[in-house]
Amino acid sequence: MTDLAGFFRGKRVLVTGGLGFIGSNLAYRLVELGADVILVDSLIPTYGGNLFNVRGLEGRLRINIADVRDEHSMDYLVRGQDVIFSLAGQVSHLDSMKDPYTDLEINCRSQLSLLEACRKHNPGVKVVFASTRQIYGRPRYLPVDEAHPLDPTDINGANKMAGEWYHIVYYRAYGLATTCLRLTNTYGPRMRVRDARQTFLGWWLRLLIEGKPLRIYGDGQQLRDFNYVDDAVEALLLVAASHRANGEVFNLGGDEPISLLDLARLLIELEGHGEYEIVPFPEEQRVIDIGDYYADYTKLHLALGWCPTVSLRDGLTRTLAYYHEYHPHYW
């Protein structure tokens, strides 16, 4: 097993994104482990960063508010560090058709600034990318595994897929030690829930504790697998501090396939009320709509032992409690 604290006690660590909801949930974990933490951030609103999510690390860590799209910054802030986690992103796949400019400027334009100046500036340093399931497009076969022809439906799918493209290549012509992991739904607190536009999950959470009923397009069997935001966070660690992990791209996947229709059940279930409706797709959902998915991540259970943990049921108690006690900060 790899010895995660012996590895990232005293390390320098960056974490662009590190603000919103995967890169704050890494963060306490990376405090946790005794590394020097400095979190990168833009704070744009409609991006998910929130100073909140950080709450109670003040003082053990450091905050620089910066756009990743900014290469001067980026220049300045990889300097020095041992490890970056590259998580800042544009994943709203609506957005991404309505305004595919920025998406590339955020998923494409910015990736590629980090990694010229990582190759300039510090080219000994480990790079994470966070990747997405939505570069696979609509599963030829289930489960999906790495082999799986890409073949994205949205805007936002095809600039991930060449963000995560530009880490291969630098690996391979500069040997810059970088690692995609390929991120399945992720749910868990410090989700952003404002709307709808990150995550349909979090969106659900807010209208079930309001009181409103959850809407569900389609027939709602579509099926998908789901990572509590601390495995897909174990997932991001256990990567970085692998030399063999270097140059691979890596899926991760739940072990509970779910309809969206039962899902809707259990949520209502664990809240103790709830409704929910079925309608038709939105014809801007329905031309992006993947269909069903469900990942295989036997590659990086074979390579690095990694499997999920905490099962959906479980996940999503957690996930609701927390919602209940902090929904002010997130509303």
Ligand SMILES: NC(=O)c1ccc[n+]([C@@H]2O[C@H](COP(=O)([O-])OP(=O)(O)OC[C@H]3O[C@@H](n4cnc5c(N)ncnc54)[C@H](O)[C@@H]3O)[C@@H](O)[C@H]2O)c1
The other form holds:
Amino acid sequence: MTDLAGFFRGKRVLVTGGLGFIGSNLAYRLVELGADVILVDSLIPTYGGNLFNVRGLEGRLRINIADVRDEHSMDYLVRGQDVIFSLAGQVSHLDSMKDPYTDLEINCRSQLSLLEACRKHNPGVKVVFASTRQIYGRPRYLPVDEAHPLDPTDINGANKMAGEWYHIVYYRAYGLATTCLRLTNTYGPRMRVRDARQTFLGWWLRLLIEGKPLRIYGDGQQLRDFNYVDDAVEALLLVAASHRANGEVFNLGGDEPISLLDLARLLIELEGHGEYEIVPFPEEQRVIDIGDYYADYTKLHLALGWCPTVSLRDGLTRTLAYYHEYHPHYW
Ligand SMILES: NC(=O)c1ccc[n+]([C@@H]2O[C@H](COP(=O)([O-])OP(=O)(O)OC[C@H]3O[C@@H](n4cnc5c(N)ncnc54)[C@H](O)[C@@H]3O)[C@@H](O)[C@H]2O)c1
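And the form predicted in complex with the named molecule, for comparison with the form predicted alone?
Next comes the full complex, this chain leading.
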């Protein structure tokens, strides 16, 4: 068992993308563990950052509104940190196709400049990068393990892939302590649900609460796995605290792969009412769709004992309750 409180107490920790969904959930845990936390976020209005996400943490951490594309700010901010969680990202797959250069700047170039800043000004820091299952593209076999070829279907996947590999190169060439986690669909309180650009699950939760039908593309048989955000946060903390994770790439994954149709039915059951409709794939979605996906997370389990602890049913129930209570801050 890793002693996370022992590791993080008093540690200086920077979280880029810290006002977003995963970053803010991570921030609560870090503060609870006694870390000295700075959140860096650009609060670009169409992205997931939201000050309400850190409600209750006022005075217990620092917030720096800065853009990771600004090399001068990042050069300064990385200094003196013990751990950096690199979570700032352009996360919409469709947006990456419509505006590939912004995706390139944020998901690729900024990751490189952050690593350069660390190499020059803080070579002893630990960096944990939030990569994505999207870099595998359409699975050739299931479950997908880390040996699966990388073959992204969209610009976001291609840029995240390069962003990830910069971290591995900086470990091998310069000994910088980096770890990459390939996250699967992560959900829970504080995710952006304003529109369908980010997570379809967040959008479905909103439609359900508003009494509108959930829209399923294709035949609804596509399989996906899901992690409740607390489980993803635990994995981020575990790899940050472990030297054995340095230079490694790990999948996260869920234990209950489910078709989108069954997921819609489960949500409707948990909400007590609702309906869904099945519609043809819009062309822009079809060309980047990855088909069925679920991950094999054995590598992380064997290395650090991680496995998901929150069932899909429990996680969705908690998430629905959160948005019923706080939707004015997210709609
Ligand atoms: N949520 C998922 O299912 C999932 C899956 C795979 C990978 N990831 C990765 O995890 C990370 C966090 O994702 P999330 O779901 O919390 O998304 P999110 O959009 O809620 O959080 C990302 C945060 O980064 C900030 N940001 C974006 N561009 C920035 C910039 N240029 N400078 C500073 N801040 C910037 C945004 O304002 C936002 O607060 C991302 O890198 C994403 O690619 C997430």
